[in-house]
Structures are given as structure tokens and as C-alpha cells.
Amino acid sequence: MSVTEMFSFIQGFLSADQDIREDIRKVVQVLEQTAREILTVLQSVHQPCGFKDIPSKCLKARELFCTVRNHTGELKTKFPVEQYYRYHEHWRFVLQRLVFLAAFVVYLESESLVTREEVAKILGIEVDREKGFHLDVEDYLAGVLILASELSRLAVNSVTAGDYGRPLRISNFINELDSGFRLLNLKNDPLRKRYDGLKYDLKKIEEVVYDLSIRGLTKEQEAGGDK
């Protein structure tokens, strides 16, 4: 094979590449776009009347995750099954908001934590790395952690609306998640970094429970001062 020849295959490679990675973005654009449009109506919680349509703001959220399933199937079939991590970067941002979403849903549902394989169904992808568009473990940590920064702002919300209960469950969760990544070795840089502003989200609901508790505006509260 001549330089030239072997250059033109080169090319040939950069353009198939260059293909594949258009294709990621316009579908990744449009999986943007829909999750800016769950988080516009979860975003409406905050709001004093908000606490009162929470069902029905998880209901419109989970018919937009329909939409996310689809987008999803379809970026499936823009790469090769085995090269996921050569294009990771196309999609972990929004895979991470698109988790924290879930998440959040789930929270306003249950006040539970979702695990990563509720999540993966939610998304329509998968949680085994042999089988291809899969939920790494690296971004439902992230997800999660987006979470505790969107609960932290909702504990300071509900004291607002009148809901003087929330904040200590909330309290109760964000420890819980706070012990449960004290667990973890993490050593990826951005997520370790993205731990550490769980420890201000915890203070920052810690003090809205402290000045709930020494109002005595709980029973919730007060017995658990007595105990």
C-alpha cells in the first residue's frame, strides 16, 4: 500500500467516525430538549401550590420518559454495540440529567431512592455492560448526586408552602445517601467532586431543619428533641 493509499484509508476512517458522531449529536439534541421539558414540569414542585399536584407532575413527567425510550432506541443504532465508551462523551451529561429526572420522579412519588435498575428501565437502556447502551454505575452516582442538590433546594421550598414535615424526611434521606457514598472509594474526578457539594446540600437542609426544630413548627420535630 502507497502513503497515499494508506492516507485515503485514514480519511475514510475519519469520515465514517465523523458520521457516527453527527448521528449521536442529533439525536442527543433531541434527548436535550425532551429532558428540559420533564424538568419544566417537575420544576413546578417548588412553587407554594406545587406540593399539591406532585401526583400529577409525576404522571406528565413518566409520559415524557416515553418519549426518552424512544429517543434512546434510536441512539442505539447510531454506533457500534461494542464501542459505547468511544462515544460516551456525546451522551453522559444529559444520561446523568435524564437519571437525576428519574430520580427525582421517583422521590416525589415514594421519598425513596431509585436504583440504577429502575432507572435503566425507565430509560429503555440497559445495566449490563455486555449488552450494549447501558447505564454506567459512574453516572447514576452523578444522577443521584444532582438529586440531593435538587432536594435540598425543595426542603427550603416546603417550609414555604406550609410544609413543615418535609424538610426532616428530606433530612432523613440526604443522610442516608450521604453514608451511603461515604462507602464508596471514588475515584473519578468530577463525581468525587460533585460529593463533595453533597456535604454543603446536607448543611444547607440541616439548617432548615434546625431552625424548624427550635420554632417547634413539627411534632415530627419535637419528638425527636425529646428523645
Second form
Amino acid sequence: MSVTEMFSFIQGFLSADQDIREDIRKVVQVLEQTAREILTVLQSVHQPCGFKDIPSKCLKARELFCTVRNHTGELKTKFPVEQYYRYHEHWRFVLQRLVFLAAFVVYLESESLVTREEVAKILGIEVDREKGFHLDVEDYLAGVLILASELSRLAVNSVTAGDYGRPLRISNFINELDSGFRLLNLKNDPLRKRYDGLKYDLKKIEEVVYDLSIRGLTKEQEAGGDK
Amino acid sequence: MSVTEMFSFIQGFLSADQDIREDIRKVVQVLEQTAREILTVLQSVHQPCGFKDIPSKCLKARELFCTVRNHTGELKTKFPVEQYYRYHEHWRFVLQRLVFLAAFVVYLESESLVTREEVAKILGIEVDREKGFHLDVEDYLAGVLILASELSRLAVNSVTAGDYGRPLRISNFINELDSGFRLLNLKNDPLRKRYDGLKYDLKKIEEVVYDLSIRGLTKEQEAGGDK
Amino acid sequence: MSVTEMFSFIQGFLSADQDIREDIRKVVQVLEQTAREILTVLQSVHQPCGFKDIPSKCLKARELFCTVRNHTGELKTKFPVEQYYRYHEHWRFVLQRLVFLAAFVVYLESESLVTREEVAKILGIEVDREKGFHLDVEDYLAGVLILASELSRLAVNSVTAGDYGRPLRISNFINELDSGFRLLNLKNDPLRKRYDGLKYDLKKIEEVVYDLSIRGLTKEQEAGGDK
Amino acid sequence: MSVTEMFSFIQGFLSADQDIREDIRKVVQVLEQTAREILTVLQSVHQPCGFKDIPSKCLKARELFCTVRNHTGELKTKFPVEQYYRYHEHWRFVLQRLVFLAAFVVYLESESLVTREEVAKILGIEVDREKGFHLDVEDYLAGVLILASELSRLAVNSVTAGDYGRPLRISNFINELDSGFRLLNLKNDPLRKRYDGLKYDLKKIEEVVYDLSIRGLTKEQEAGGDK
Amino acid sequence: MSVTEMFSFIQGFLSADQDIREDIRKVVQVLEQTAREILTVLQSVHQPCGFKDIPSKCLKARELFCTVRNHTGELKTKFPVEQYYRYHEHWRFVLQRLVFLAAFVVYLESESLVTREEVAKILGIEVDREKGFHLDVEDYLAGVLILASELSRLAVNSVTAGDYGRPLRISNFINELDSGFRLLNLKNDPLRKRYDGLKYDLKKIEEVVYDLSIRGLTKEQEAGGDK
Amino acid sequence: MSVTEMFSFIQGFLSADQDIREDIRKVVQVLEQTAREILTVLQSVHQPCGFKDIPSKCLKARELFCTVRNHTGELKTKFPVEQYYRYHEHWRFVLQRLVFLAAFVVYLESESLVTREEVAKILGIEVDREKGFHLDVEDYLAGVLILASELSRLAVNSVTAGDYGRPLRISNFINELDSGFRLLNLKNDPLRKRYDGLKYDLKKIEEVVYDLSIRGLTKEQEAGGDK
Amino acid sequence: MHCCDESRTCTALWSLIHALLCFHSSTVFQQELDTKHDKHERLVKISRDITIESKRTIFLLHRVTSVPDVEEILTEADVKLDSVRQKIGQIAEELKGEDLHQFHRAFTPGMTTNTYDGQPTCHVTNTHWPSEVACVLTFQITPTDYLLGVADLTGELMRMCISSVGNGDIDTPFQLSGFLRQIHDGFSYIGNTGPYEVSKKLHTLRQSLGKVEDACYTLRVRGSEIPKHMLADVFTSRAATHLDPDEPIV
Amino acid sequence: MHCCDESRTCTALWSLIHALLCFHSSTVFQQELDTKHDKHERLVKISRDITIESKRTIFLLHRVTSVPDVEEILTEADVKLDSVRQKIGQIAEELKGEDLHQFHRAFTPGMTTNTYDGQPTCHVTNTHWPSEVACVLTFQITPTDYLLGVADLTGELMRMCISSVGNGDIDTPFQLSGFLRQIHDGFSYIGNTGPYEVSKKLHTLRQSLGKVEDACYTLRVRGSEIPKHMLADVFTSRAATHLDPDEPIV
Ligand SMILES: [Mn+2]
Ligand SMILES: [Mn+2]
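Please could you give me the other form, the form predicted in complex with another copy of the chain, since above is the form predicted alone?
What follows is the entire complex, opening with the chain shown before.
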């Protein structure tokens, strides 16, 4: 009977789709696990003792990014490349976390903002949609905003660890970031909301810099020279 | 009539179940009352005057835990032990509160994390499901996360009470806890959500430590000797 | 570090639990697929032509129940038997559907209400909790209530197909079922709600019988001999 | 401490209130059970065989109303009489059901509408608020509207049972009821909504009478003599 | 016709009830308007300039409470006193607001918790249900909880206005209130929910006190003498 | 202070608006009462005895429409005429009922469809928006659809009353109505929904006509002549 | 104050980042974000137009059961459908080279209306399952869109069935009930395998089917009553009074 | 079959009704319904455009706190606002001779955005309550629309306040907190007298006010700490490092 046949046919479509999603979910779980490991490595920079060996922590994180690249490589094979946005939701969250982690490593290494190209390279994916599994602009921006919040925490903890120069540099960096974002006309709701959070991060860092200023600790820093 | 007979028979089943639930509810109510009393005892540590006699408060709480053990003892008798998960929802909430209270007492006494074994002993229940009425892992973790939030409040209030050393110690404790939780691969929704709250507690405590550091109050502490 | 050790240990617990749930979910998916196939077979009795070969459809459904028994057999092996209620939610829905399908087959075959024992046997599970993976009373009742709604539809369609005797027999059957349920003191919310639906099914069937009575079609039936 | 004292005092108030509610709930549960039993007795009039011994069923129901009166007598003792409306919600639902059951019995006995006074007497309660535990007007009306819906069902089933005179009498009765309700200026939402249902009951009964009329079955009735 | 007569009679009942409700609604509207005016007067204490003339604002509010007493006096005449709970929902909301406003005035005047007796006097109503239109315990508690939230805002704004002593006193007051509430065994849902909000108010105030403590501003206060 | 002034000013606006709404509500209540009285008069045509003196009932209804015109006259004075749609919701419901009642009277008198102009005249309002308080097209159409449902009921009851010609005429009338509506491209949701109901009315009437046809009762009618 | 003073605090590094971020983002990022957003807006608008136009066509097709000149209406419907096809072409144009799913939500409402829109035309002329819809569209409809469209179609078919009964058309309901039952069984076969929206439609579909089954039941019960000896008589009189002579007889 | 056979069953009466209904409705009724619907659609479209355009302007105005050339931005904003004014003119044109409230829901979203859109411009230049908005519009805004617009404005002002603090601007928060408190007190004075939407906004407004009050509190607590003897020192160094010399000092 023709109707029955058609429904069986559609059922085939749906099953295939579900299988793909199941496969994607599995790889994404592994990616999340690795992301959590990188986070654990990098989190220790907030501890007083952690400030001493940032470079070694970055190296360790870089190594873990190799694993990430293997997983993203595997992820690409799980679905037809032109259907990226069909399954986008599955990896969106972890990708934003990974962008953040990559941006954090790069910041700790060079105190500069990772570009979209660099992130893509670190994660083993493309920048341009045409070239394959790529990094969506909004995901890149979301990851960068997570970094801002992490850096405001770092500013606080670097004072505790006795590093009075870092907060000032973080302040400048976040201010630049804010200027950049302000030029964007964000329509996308979740991104806009995250961007609103940036203002609170900025406020927090400004408080730290102010606290250092009134105690003359910034001058001391400049005089003594740091990093 | 056979259908009637079968339904009469089924009614027996349903009544038995409803009676058990009624019994459980009664004991749980008493447990909640005792938990509220322990909380009242421990809450006073947040008051400036309360910092002085923490040990006496802990003793008082320990006494009330005797009552708790009597009630949990009674609870066990209300249903067949292998049907623990059938009625789990009834006591889940109060058990998590009690885990928190036990963990709080132990922290106040020794500034260490209560183990699952210790909690179980304090509450008069088992660790292993096989041995009888036990403490579900997730309930243990939920109780520990409530502790984290209470300690962030304690850090704030210990500064008010002039105890500048405690926040630093709390900060270390919560950091350790956070590392512990990061080892877990939480999928379970409510627990995951609570765990996300831990980040805020951590940040709050770090800010307290920061406030002390920038004012040189931590050094003063170290110099003066503490605990 | 002791905290780390404890958390590693706990991770073991959690992983084991998650693995079990994953395994259960897979078997349940297969059960759902089979249940849908049985439904497709049985639903064809609503077609005018379907009334002719009810026996052959029942046979086909019975065969598919063999597959069900294989899957329930597999399901039992996925978790320790005493933890039935821990994972109950996973299979509750599909089990109620299967009870309905078994009750429908039995009704079509013998116009009688399947007992809990019979259902359990058809599904390859136990009646008593003590003996292993069993059929919860509430799930049995829920499945029976689905049957009532299906039969009210069957009453309508059997008239369309020219079978004027069946509605009367269905009416008696549902009336008996209703008396049975009135013996129960239902507090459980979802079941109570479903039971309220039974009144509508009953009313609907009574109106069908009415339409036949007023046109003398029930007598014709009796005169002509039936079933 | 004065605040503590006041709160202890208030706790007394709250406990007393909670105890009263608990007591009321228990009696109400027993009332619901009895109401269900009366319903079971009366429901059988819808069965073809049930039409024969309506009087005996009414007698049986009347006996059960003795039990009801005992329970309402007990209910009155559970709370101060002037606080009727404070606890109204607890018994509202069951009281409406009991009004319906009393009205149904009286209708079956005499085909007349039970008055508020009669219902109150059957249930062992008062008509006037001043005299004690009374029957709220809205609850009386709600109960009467449930009767209308039951009678529309009875009209259908009496045709099935071959009693062609009853639908006509029910139609007159419901029409009279409808005129009565149209005199009321209902603003109260739940009652208004129920009243809207009366139109459907009326229409249903009119259609039954129509079905009889067009087949000449009403005349036959008149000719043959009726009740 | 008897049914018609009875319904006409019932219509009398319903009309009387609707008239009473209409009357109550009108007085309640006026009460709400006055409550809003008192709120406007008292809210100005949050303005930096408002801190200076709290006494004059309290006087103004006290005058407006005369108007309130007139309205509550009028409200009492609108319905039979024993039917308080029949119409309770109509004034419940505004009464809770008025309790809050009275408690706020008393707090601003004397920094003490208004008792149930005092509130009743300010609002021109009774404490005991037996004596007439009274203040329900739960409404008193609800009003007091609104005060807690207003005071947490006041603590913040008094710092902005340069008054560093007030937050400490508010903190003690709210702590005392919290202890009081912990004595209560709240089952009632809406009150319980509001009480959960008290924890946040408490935490907020503790953080204000903390900010002052760490900057030595509380000591300065004590040294300089306050109130 | 300027902001305060402005809010007082706005409060003035809002109060004025509320007063208008209160006034409108009062007149609308009276209109509803009159509409209910007209309905009671017209409802009696469904009774077997009512079929005899339709003309006298129509006269009585026409008299009550005088009262309606007085009320609509009053309604117009309650608000500025150009703000009709601002307060539309208040009278929409009663206006649709009145359109239905006017249409019912006209149908009973002449078996023709009342035009929008006629209705407006009966209700004492305008057809064109420019000329003052008018009858919105959608309200006219909604009222006409209520008529269709009433007529389907009348068709049923006229058979009961022994009038076999009326259903056929009603059938033709409703068919015409349906053709008319089918030409309209209804976008407005509530109207579209009501129109869907027309199909069920049509179906019901068709059933009646069919029932008459197969019994040869329509022919009898034509032969015998009717009305 | 927001802009750092280059001569003092900003190092070369900072100016690089500044350049990179401020200008890169204001040009490249913004352009990318804007393009995406504008395209989304255009798709929403076209989809809205398609919905309106489709609903009008459905409306027109409903009249098929009640007017004599079916051909004329079908021609009119075809003209309307042409405009729909054009608009779908516009969507296809917009999506050329894009990933369909990125903008999926933007045009889904319009597309599902259209799916069932294609159906009645075919259904009226031949009662078989139409497959040309897929050919009309120059881009792929996802199975989900298709299923949702089919589910919506059933609602329309139910309405058609009820009005057929009202019009005395006795064959259509029986045909429709078989057809709807097949769709219903198909949907319950797919069950919760499909996306959430599909499972949700199952309930509405079941209600529609119930109404059609009730209609068939009514027709059957009614038809059962004609005394054999009256049968011929009844229908001659019926035809004479208000039935067209070429109307199908039970 | 649907159309009665005129020669037999239809009387003159029937044909009259037929004419009246079929043709009257297809021309007059349909025309009336269509006109209304089309106008509604147009208003929805214009309103949507106004919302987009207004949001863009607000966005632009947010930059006022962070760029040196305030004048330039204000000019740009004015150009954008001109286009908004034009669109509002279109609404006014559409509504000429119509009852405002019939189509009220169609354009409300756009209008409320616009209400608060006018505000920041004025607020930046002079901190007084702007009233020119009313003049700009060629048709009356209802008090409700106005209140809703004002409530939305407060959300934007709160954002502005937070970024001021981040940028080291210390005066703005204190000014804003006073202003917001007045609006808040005004709204609580109106309370539930107004329509439902207004009461609903009160909660959001209270949250925004809370955030601004917290910001003021932070500034005060921070500022309280500077030891008197260090004061001069601190600000010289601050100015030297990363502050503009003309920045207002606490
Ligand atoms: Mn029927
Ligand atoms: Mn702080």
C-alpha cells in the first residue's frame, strides 16, 4: 500500500537522522571531557602558587588541544558537511567553551586576543563555511566573552597572589574588547545578553585597578617593572 | 465476578502502598523539624558573637543528631528495604539538608570535608545500598554543595567578626572541593545545576580574600599567627 | 589527596549508574519500536475490511510479542533486580503501552479482560515484585484504561463496518471495567486523571448502543444470531 | 526576647490551624469513600437490567446517606462554626458530589427536583448559615447541574432499555431547570461555566426525544399508558 | 411553580452576595490608593536627601494611616463579621501591603519590629478573630517579610547617603527576624516561598556590613557615636 | 517636582479611563439582563406548546427591544464616540447576543435573514462607524452564526412538536447562509472558529431532513400545506 | 577615557589588537552578522507572504465541494499557486549556496502551509497520494516539514468531510476516513522517533480522524434505517424536492 | 445541490435573501473585512521597521558615553530618528479618520520602542524630562504606550549606568539613580490602577533600579576608603596613567 510505503520511507530518513545525532553526541561528550581537563589545568592559575608556572600550564593545555583536534577531526566525519547548521546545537556549547579555553591559553601566553583564524587552527577546524566544518562567528564571539569573565576573576586573584601589574593590563585588554564589541550591532539575543555581562566584568576590574591606584600600588608596579 | 475480584485484590495493593507513604511522610516531617533545630543552632556562627563558641554549638548540634538517628532508625522500619528507590522522593530533600548540616558541623570542628562514611554514621544510615537504608551518592554531593554556599556566607561574616584568617582557609577548602567536582562527569540535571552555583561561591570567597590581601590584612594574620 | 580520592571513587559510582541508564535506554528504544509495530498491526481492525480477519491480525501481534519477550528478557539483565524502582521511569511509558496492546489482543481474541498474570506472561515478566522484573499495578491499570479508549473507537467503527452486535458487547465490558475501577481508591494523580477519561469513553459507547437500539438494530442482531 | 516570644505565640496559632485542616481532611476522605459507594449503587440504573429495581437501589442509597450524616456530624465538630468559609475549600468538592447524589435519589424516587431544604436534611446539615454547618447556595446549584448531566445520560440509556416515556419526562424536567437557572444572574465563574454545560445536556435530551418522536415511539407510549 | 419560586429565592441570596462583594471591592480600591500614597511618602527615605527628615515622613505617613483607619472602619460595615473568611481574598493583598507600611513606619521611628497588636491598632482592626474584623496571622507575617526586603534596599542606600551605622543595625534586626521565622513550621505555600526570599535579603545585608567592616567604616561609626 | 507632577497627570488619565470602563460595565450588565429576558421569552418556542403562539412571543420580544434601545442610547453617552474600539471588548459579547436575538425574532416573524441595517435599527445603533456607536461587521456575522446553531435546535424540536415543514425551510435557510459565509475569506480567528461550527449545525439539520424524507413526511407536508 | 592614550599606555601590541578588533570587527564581523540578519528578515517576510497566499488558496479549494464549476476554481487556485511557487523560488534564490538549516526556522511556517496546500488540488481530482509537490519546489523540503504539512492537511480534510456530510455527499467521508486512517497509522508507526513537533501533531490528527469516523458512523446508522420497501420511494421524492438528479445515491 | 433550485423550492423571498447575502457579502462585507485586514498588515510592517530603526538609534546613542565626538553621533542619531519620524507619519496617514484603538495592537510594539528612543538624546544633553516627543508625533500616544516606553527607557538607562561605572564616570550613576528612583516611585504610585502591562513592568523597573542603587553604593564604599592625606596623590597618578585630564573627579 502506497501510504504505508511512504511512511516506512520517511521512517528511514528519521532513523538515519537520529543515528547521526547519536554519533555526534558521543564525540561531543568526549570533547566535553577533554575541555574539562583543559579547564582543570588552566584553573590552577587562580591559585597563588599557580601564578609561578603559567608557561608550563599553557604547554600542558596545548598538548590537550592535540586531542581536541583529533576529536573535531572525527566529528567532521559524522555528518554531511553542508548540513552543519542542522546539527549545530549539538556542538555549539562545547565549541564556545573550547574557543574560550584557546583564547585563555593564548592570553596567558602573549596577553593578546586570539583571532578567529588562530582559534580555528588550534581547534583544527575552518574559518570559512565553504571550506568545511567551521567556526561560526557568533560562537567565536561567545567564547571571547567567557574569556572576559575569566579575566576579571584573574585580576582579583592576581592581587591576592601579589601580582599588582596584571590587573592594569587586564583592564586595558578588556576595555579594548569592550570597544570592539560596542562597534558591533548585536541583534542576536543570547550574544547580546552575554555582552551585557561584559559590563559587570569591566566594572569589577575597574574596582581592582582603583583599589590598587589609591594605594599607590600601580606606581610601585611601573617603577619596579613587571613581566 | 472475576473482574471485581481482581480489582478488590488490586485495591489491597494500592492501600498498602498509600499507608506506607503516609507513614514515611510522618517520620519525614519530624526529621524536618529536627533539621530546622540543628540549623538554628549552627546559624548563630554567622553572628559576631557566635564566632566565640563554635565548639559549644557543634556539641549541641551533635546532640541533636542523636535524635536524627532515632528518626532515621524509625524511617527504615516503614518500608521494605529493597524498595528504597520507590519512595526515594519522600526523604530526598530532608536527607540532603541533613548531609549539609552534618558536613557543616564537621567543617566547623575540623575544617575538613566530611566523607560519605562519616555522614552516613552521623545520620545513622548505611553507605552501601546492599546493607540497608543508605545514603545515595547524589544526595551526598547535593548536601556538600549546600555547604559550599554556606561557607561563602561564613567567609563574609568572619571578616565582619574580625577573623581575617578564616576566609583564606575557606578559599582553599572550596578550591579543593571544586577540583573534586571537576573530576565528576555530571549528567544528572539537578546536581549539575547546583554545581554551577559553586562557581559563584568560589568567586565570592576569592573576592573576600582579595579584599583582605589588598589591605594587607592577610599578612597581618600570618604575622600574628592563626589557628 | 583524600578529597580527590573520594571524588574519584564517587565518579566510579556515577559512571556505573550512567552506563546502566544508557543500556536501559537502548533496549527501551527497541521495545518502543516493536510496540509501534504491534500497534500498526492491530489498528487495522478499525478499517472496514479489517473486521474480517481479526484472528489473523491477533496471530501476527502474538508473534511480535515473542520479540517483546526477548527484549524484556534483555532489559532484565541490564540492572540489579532490586533496583527496579531506581530506573522505573525509563520503561514505565513503554510498559503501559505494551499492557494496552496485550489487553487489546486478548480482548479481540476472547472479549475478556486480560488479567495481570496474563499480561505479565505475554510480556515475559513477573507479577510479584519478589520474583524479578515485574509489572507494577499502576502500570497495569494505566494500560487497561488505554484499552477502554481504543474500544470506544472500535464501537464506532464496527457500526460503520456493519457489525451491530459488537458495540453492545463492548458497552457491557466497559461498564464492568468502570465498576472495577470504582472499587479503587485512587489518589495517585496521573492514574486518577486517566480514569476520569473512562467516563467519556463509557458515555460515547452508550450513545452508540442507543443509536442502534432506537433503530431496532440491536434486536435484529439478537434475532439473527450473533457471534 | 520579645520577638522570639511573639513568634512562639504565632507558631501556636499556625499549629492549631494545621491540626484542624488535618482533621478535616481525614473526615472528608471518609465522606468521599461513602459518596463513591452511593454512586456505585446508583450507577447501575444505567444498565438495562437496572431499570427494573430502581426503588430498591434508592433504598440502598438512602441507607448509605445515614453514614453520610454521621460523617457530616463529625465534620462539624472539627472546627469553630463561624470559620466555615476559612476551610470551605476542603469539603466543597465532596459536598457538591453529595448534593448531586441526593438530588439523583430524589429524582429517581419522585421525578422532582430536590429542594435545598431536602438536600440539607438528607446530608444532615443546615440550610441557614446562622444555624451551623450549612449548605452554600453555590454548592447546591453545582450539585444540581451535575444531576442534569447524569439525566441526559439516563435519557439515552432508558431508550436502550426500552423505556420510551422517561426521556420525555426528563426533557420537561431539564427544561424547567434551565428556566430556573436563567432567572439567576450568575457572575461567579465556575458556576457559570458549569451552567453553560446545561445547554448541551438539554440539546442532547431534545435529540433523544426527537428520535423517539420521528419514529412514532412517543405516541405509542402515550397510547400504552405511562407511569 | 415551585422550581421557579425556589430559584427566585436563590437569586435573592446571590444578589445579596454580589452586592456585598461590589461594596467591598470599592472600599478596597480606596484602601489601595491610600496605601500607594503612604508608600510614595515612605519611599523617599531612599533618596540621599530623604535620610535627613525621616521623622517628618513618618509623621506624614501616620496621618495617612488615619485615613486607612476610616476606610477599614467602613470596610467592617460592609459584611457580617462572622463571614470574614468568605470575603477574605478581596482584602488580603491590600492588608499585607498595609502591614508592611505600618511595620516600615514603626521601624523607621524606633528600629523595632511592630507587633501584631500595634499593627492592628495602626490599621484600626482587631487582633483576635472573636472581636471583629481582624488581622490574620499569615497576613501579618507576609507584611513583615515585605519589610525585610525593603530594609535590605535601605541598607544599601543608607551607605550611599553616608550613613554607615544603619546597615549594622538593620543586619541585627533581620537576623532576629530570621530566627523568629525559623521557629515557625510553615506549610502554607505562598508564605513559605516568601520566607525563602528572606535568606537573600539577609545575605545582601551581611555583604553590606562586610564592605563597611573591611574598610574600617563600622569602627569609625562606633567611635564617632551614632544614634 | 516635575516627574511627580507628570505621574499625577498620567494617574488622572488612567482614573478617567477606569471611570469610563466602570460606567460602561454597569450599562452592559443591564443590557445583559435584558438580553437574558428576551432569550427566556424566545426559548419557549422550543417547547411543543410554544410553537402555537410564536407571533405573541415575537411581540413580547419586540417590546423588550425598546428597553435595549434605551440602554444602548445610554451606553453611547458614556465615552467619546471616536474611541469605540478602545472599549469594544466590554460590549462585544452582549452585542453579539443581541444581534442573535434580533435575528431570531426576525426569522421567527418572516423566516428571512435580518440585514445589518435592520439589526442596527432594532438595537438603536448605527451601521456606519462615522455616524456614531455602530455595529461592527464581525459582531453582526458572529450574531448570525449563533442564530444558525439555534435554528438547528429548532429544527429538531419542531419535529417533536409535529411541525414537519419547518425543518426543510430551516435547511434551505442555513444552506443559503453557508453559501454566503463560504464567499467570505475569513481571516479573523474567533469568527473562523464559529463558522466551523456552522458545518455541524448544517449536518444536524441535514439529518433531520433526511429522517423526514425517508419516512415520506416531507411529501405529506407539501401535500397538506403548512403555515 | 574609554580610548587608551596611545602615546603613553598603549604599546605596539595594543594598537595591533585595537586595529584588529575595532576595524576587523566593524567591517568583517559586522558585515557577516548583518548579512545573516538581513537575509533572515527577508526570509521571514517571504514566508509570511507564502502563508497568506496559501491560506487563500486553501480557502478557495474548500469551495470545490459546493460550487458547480469546479474547473474554474481549480484554474483560479492554480494561478494563486503560481504566485506561491514564485515566492518559493525567491527563497530558493536566497538560499543558493547557503546551508538550508541555518535559516530553517525563518521559512518553515510558510512551507508547511504550502505542503498541504498542494494536496487538496490533487486529492480532488484523483484520490491518490500526490508527489508532484516535491518537483514544484526547487529546493528540498525536509521530511519533518513534509510530515507537518501532511498533518495540517488532515485538519483541512476533516473540515471538508464535515461539510460534505452537510451537503449530502455520502461517498467522500468514507473515502476520506480510509485515507486519514492510513495517515494516522503511518504517524503512529513513526511515533516519537521523529522530532517533537511531529509527535505533538499526532494528537490533533487523532481528533480529526475521530470526527471523520463519527461522521461515517452517522451516515451508516442513518442509512441502516430505510425500510426496504420504501427505499425507491424515498429517493425519488428526495430527488424531486431538493436534490440534483446526478447526485450519487447511497 | 448546495444551490436551491429556483424554479421549485425557492420563493421570491429566498432569491432576495440569496442576492442580499451572496452578493452583498462578497462585495461589501468582503471589501470591509479585506480593507481592515490589509491595513492591519501594513501597520504591522511599518511598526516592525520602526522597532528596528529605533533599536539601531539606541545602539548608536549608547556609544555617547564612550566616544569623543558626541556631536557627530547625535547628528547621526538625528538622521536615523528622522526616518523613524517619517514612518510614524505613515502610520498617522493610515490612521487618518480611523479609530486609533481598532489597530492599536498592530503598532504598539514599534511605538513603545520609539518612546524611549527619543529619551536618551534629550537625557544626554540635558537631564530634564523631555516632552518634545509628543510634538514630533502627529498622532496621540496613549498614556499606556507612554508609560511602557518610559519603563523600557529605564532598562537602557541602567545599562548606561553600569557602563559609566566601568568607564570610570562617577557622576552619571548618582544622577541616574535619582532619576530612576523618581520614575520608580511614580510607577508605584500608579500601581495597579493602570493596565496590566504597566503593572508588569514595575518588577523589571525595580530590578533596574536595584542595579543602579548597587552601583552607587559600590562607588560610595570605594570612595570612602581614600585616606585623606593620599587623596591628591592618588588622583594625580591616576590622571597621569590612564585618565583624561578633563574627567570629572569625585
Ligand atoms: Mn443521533
Ligand atoms: Mn566589593
